[in-house]
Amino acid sequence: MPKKDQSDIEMLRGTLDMMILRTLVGGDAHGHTIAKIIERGSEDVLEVEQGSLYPALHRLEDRGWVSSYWGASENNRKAKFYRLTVAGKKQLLRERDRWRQMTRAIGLVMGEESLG
């Protein structure tokens, strides 16, 4: 995979609590299932590293975003899960909308037909 430009970068770090919130929506996971469902679902664009992931997930849980628990991992290994709560769920819709605003705005600016 091409390695990632610095505009890459800060645009995943502007979205990336947005993207484990709603990945978390699925059920809970821990950091690399989360790491690895964003990427799937990005088709690879996105890649995200651990050392953007786990600080991102410890800030969402000092906020009360999401909660966590240890639990076995899919080849049985320790491993800390991630569970959305409900004020992630309301924060989430909150950058949901808030994402929606800004790509439509963003689109009126680059000369965007409608976009939604």
Given for the second form:
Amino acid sequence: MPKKDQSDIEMLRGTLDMMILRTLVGGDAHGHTIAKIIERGSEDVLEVEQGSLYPALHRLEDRGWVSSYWGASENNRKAKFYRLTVAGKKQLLRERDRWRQMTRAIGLVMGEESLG
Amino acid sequence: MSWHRFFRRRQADAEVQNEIESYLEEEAAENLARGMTPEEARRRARIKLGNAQQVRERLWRQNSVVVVESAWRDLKCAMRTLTRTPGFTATAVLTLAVGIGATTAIFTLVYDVLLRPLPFDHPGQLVMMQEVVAEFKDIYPTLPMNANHFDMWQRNSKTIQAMTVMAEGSVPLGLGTHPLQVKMVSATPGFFAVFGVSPQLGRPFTAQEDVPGHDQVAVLMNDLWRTQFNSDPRILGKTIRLNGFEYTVIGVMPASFRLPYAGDEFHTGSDVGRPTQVLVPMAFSKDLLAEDMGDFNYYGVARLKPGVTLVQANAEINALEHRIQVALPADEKGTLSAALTPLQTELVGNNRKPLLILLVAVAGLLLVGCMNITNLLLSRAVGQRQQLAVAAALGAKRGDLIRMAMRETAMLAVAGGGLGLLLAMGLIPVMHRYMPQSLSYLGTPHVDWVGAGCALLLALAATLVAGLAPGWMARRMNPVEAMRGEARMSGSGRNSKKLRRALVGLEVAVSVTLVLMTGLLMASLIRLMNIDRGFDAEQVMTARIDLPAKAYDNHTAREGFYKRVLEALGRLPGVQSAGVVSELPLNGDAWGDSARVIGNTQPYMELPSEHFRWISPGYMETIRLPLTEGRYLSASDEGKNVALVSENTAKTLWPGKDAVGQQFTRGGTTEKPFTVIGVVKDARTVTLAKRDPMMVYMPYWFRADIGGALAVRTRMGGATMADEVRKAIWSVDADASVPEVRTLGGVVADSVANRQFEMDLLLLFAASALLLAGLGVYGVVTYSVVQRQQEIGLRLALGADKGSIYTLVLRDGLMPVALGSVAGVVAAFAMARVIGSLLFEVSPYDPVVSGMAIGVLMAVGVLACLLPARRAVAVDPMQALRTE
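Show the form predicted in complex with its partner chain, please, because up to now only the form predicted alone has appeared in this conversation.
And the full complex, kicking off with our chain again.
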């Protein structure tokens, strides 16, 4: 497992929940698929650590934002699938708004002009 | 995290494992599709996954309630270590339990008596009404109320919502032989408004029912209704017989209502505090109401209007009282004032100070207990250092170390506290049984949670402080050094040793104070019981008699009854002598009056007042009250106006003259005078604590009431005599009620029952404190002996004799005891003023008692030192030196 920059992980920790919820908008998925979607979607910039993924999934389930069930994966294996709940959808919208505000704000501070 | 998950963590863990497994398979399948070999595919997948165990652990923790989890572990650890040292654990838990139990019980009692509001609506508005007649102040500092004055106040007061006056009596209920004697209270109709209650069945008295002729109605107290009338719901309108008269039942009071009666403080007989059983209206006749200086006989209670202060009410009532005084005729001119005081204060009366002293004493006991626990734990802490050092060396954090040290003490505190509460619950009913009867209106007190909480908190604080010590020591400890061996550690324990000595000294000081106070009270009680009472209680049987009022409504009938009873008693073989008296010795006094020496023309109010009693011939001989001059009353005097007086009376009324043959009247100037035929010694028949005031004894053919008492001097005594006395009374009239037959010695003992109660409790506390202090000394000395084993061994090896070793150990152990004793005596002397008023002819600085208190403590200290000293001497020098 490649060693990653500490800041990447910190970044992920705040936004992982949100990204998981976002992934589930496209349909129910199990842990592996979720990780894959996030990794592919970020053009492999983000790497989802399993050590964070499962605790995050369980946390989301505790809060009622996702629900889970055991089903068969694409390869016909037994896997635990996660589904976005109504509350989860609302939460996603809230987090997305917050995220947009945040990135806009940071963008404003950092500015477009060259730093040279 | 959710509680749901917390309890099914194992299941959740299994699921996570499955989930991780499925992830691995997915990843491996993907890798396989990329063309890897199955082994390589799986290996890569594992690498990608990372530490699966870590994921599981993280989830496990996420699902745990950390506090509960670690508390449970701590509990298990604490249990294990505590059961390993059962002696220590038992001592600590029992000490805490006794301290907390006793403190809670006493606090509950004190709270109940002194602080808990009376169980009535707006209890703060209730006041007791009393009067003060300056001329009578020397014998009666305050007087119960006078009917005329009450009537005047009631008609004119604007600060008082309602007021009532009451009188109590014991009367036969029903007819037939040996009727049930019930306690009846007569009250003016204001009663119900004053106490803010109304009957649960029926109605209260109406304003018309306080007129003679309309007053034959009764309200039953709930208890009487339940026990005697079987809770008959149709009781209203039925007729009952009280004192021989017919009364119509008009109401039943609710069960929650208890009437506190602080009626007559001079009356200390056995039925004081007996709950009231029936209420009837108090009907004052026109004549009685017209007597502006008639009897001061009635217990008055009032309810102030909302917002009126005690000061305002007192001012108003005193103004009314002044109007009464101004209008008094010249020969009855007295200086009147009124005293309204909070009812609760009056009810508590003289019990306040003893209770507070008990509270202080029990707090002292708790303090000693806490110090003892601290001491025990400190010595244990030194032993635990090694263990803590190991833990620290293994990487335990400072917080963990403190928690390790605390968990046992916390457990001890909880166990001791719980046991203490149980003890208090058991103790309170017992205490209630022995409580002074005048306080029994309170009903059985229940454990007071405020008190229990306070005691528990104190004990917790003590144990926690003590528990922190080892952790605190470990804080500065270099693990490597601490582990290197016992030898190095003995030196570093010096601080804790000093602290432990100081604690023992403090324990001793508190114990000495307790022992000293107990000793003083005990000395007082012994002196009080052995004082020359002036009469002889040995082999005297007494019986109180209540005659039914209707059948004995005239003097001839009453006199005849007593006379025939005396004749019947005289025929009994075991009887030496017998007599009748209005009040037995030490049962208080109810009849105060003024004697006027013939020729004295002072206004009545200015005459000195005396205590009067009526007696029959034979009474003085029976109680052996010695004569100083003249002769006793004899049967041949019957019908003559003769009287006996006490020495005090003789000296005051006829100073420098021979009293025998002198004449006096009862205040009036025209009535037939009495001739003094004898002077009896001043005795202690009103209260043991004081020499009697002026006494006058009138013959029973002049006055005899429906309530009286017999005194019988017997040759054998004992229980058979009690039956004989009863039979003799009933042979004359089977309707007479005999509420109590007992020895005069028992009556004397009863009169000091309150003191006895306080002293017994104090004795218990003092003994417990002594025991604890002894344990404290023992602990400290034993510890120091163990620590100095090598030194002692060396001394022995070098030829020191055993005596010098004993001296060494004793000096070491007795130092804190001696210092503590001195400090304790100083503290007790500082409190002398508080306890002084409870003592009887014993100075609070009494050198003998103080010396004995120190002696007792020193003896306990020596005893506590000798055991370890013997162990020290028994040490084999070689053995001791080798343990290095």
